[in-house]
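Shown next as structure tokens: one chain only, the form predicted alone.
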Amino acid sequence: MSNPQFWAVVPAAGVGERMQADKPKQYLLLNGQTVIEHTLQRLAAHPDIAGIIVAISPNDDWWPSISVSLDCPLHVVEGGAHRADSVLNGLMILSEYLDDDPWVLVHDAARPCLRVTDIDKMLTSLSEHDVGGILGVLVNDTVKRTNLNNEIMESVDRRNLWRAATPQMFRLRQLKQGLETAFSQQMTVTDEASAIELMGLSPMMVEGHSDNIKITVPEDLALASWFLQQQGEA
């Protein structure tokens, strides 16, 4: 591997059990292409991703079948139980073989309409932060808090909420370190930006487009579709 800024890390050991389907959610048909191929290209078509790493399950039947061409190299590493865990497994291979300290942004396998331009975004806003960042999109939606009983209790001030998606770019170091801190403290975190944030850091938010969704329920995907053929990749 070479030196580079800019590295992709993509978790892809999931089952996505709310999907209902026969496969994983990111070897769905998509556009006539599998979910995680529309991810990977995405990432590949931004010139200053040097390369991506992407975690796959020990048990992925799946996988082998892909055969997907990038303009950047593709890394496989075993994923684990638990998405973070796949994120780990990937930074300590990049650790290996890299000197430096790049940029490491995270995406997950099931966005699959990311656009470039987020990326570009991202790369502009957060290369000289001491920290780095997430993408996400504000909330516009009147918010509500329940009880237990999903009765209301009040109406939560939306100002400076955000919904949280990925990318989400750290350094290499720090973020192994953070998600290191967290499984030695036994600390669930869903994204890396937790893990950072255990560490008394403030990650900055990139704001994005709200079409960079995650398939998780089978009406995404119809979504998803229609996503991609406004972005112009029918």
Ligand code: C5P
Contents of the next structure:
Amino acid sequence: MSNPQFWAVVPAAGVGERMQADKPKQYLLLNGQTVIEHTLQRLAAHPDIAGIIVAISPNDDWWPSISVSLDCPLHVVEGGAHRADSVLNGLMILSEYLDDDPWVLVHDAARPCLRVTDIDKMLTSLSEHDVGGILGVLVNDTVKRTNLNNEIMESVDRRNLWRAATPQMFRLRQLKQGLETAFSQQMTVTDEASAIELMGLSPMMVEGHSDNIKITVPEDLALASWFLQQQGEA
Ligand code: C5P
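Compare with the form predicted alone: the form predicted in complex with this ligand:
Once more the chain from above appears, this time first in line as the rest of the complex follows.
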């Protein structure tokens, strides 16, 4: 591997139970291609992404049938039991092969509508930052907190409330250390920023487009299809 500045790590080892499909959601068809093919192509379309590491489940029978032709190298690692394990496996292989400390953009395989302009916005906003940051979207609904009986306890002030998305962009060695520390403390982290926050650091929030949805439930596929069409992809 060469020594580039920006790498992508794509966790793709989930089963996607909430889709109730016969295969993991990243292999469902979306406008003629699988979800993961769209995702990998979006990342590879940015000229500064030097390569992609994709984490695939050891029980994955679908990956071999994917034929994706990208403008950057693609390496496969084994995924783990949780998303963070899959990400850490990707980071470990990168840190083994790279001597320097590139930025790493972790991006969910299940987010195929990521705009290349949003990748560009992240790189421009964060590449001089000390810590890094994530793409997110401001919450625009009224937000309520309930008790265990679903009784509304309060309306939460939504100013400065964001929905965290991906990519999440951090320095390779700091992110690896953050995830390893979270594991050793048995802390559950559902995104990379949480691991960085546990280290007492403050990642930046970069406002992205709301069409960067994570395919989770069946109706998301139709929405993603429409978003891709709106973005100019057949
Ligand atoms: O399940 P969820 O939608 O939150 O997963 C987000 C991303 O993490 C998906 O791309 C999924 O394939 C990936 N993942 C993984 N390894 C796991 C669980 C999820 O790579 N064990």
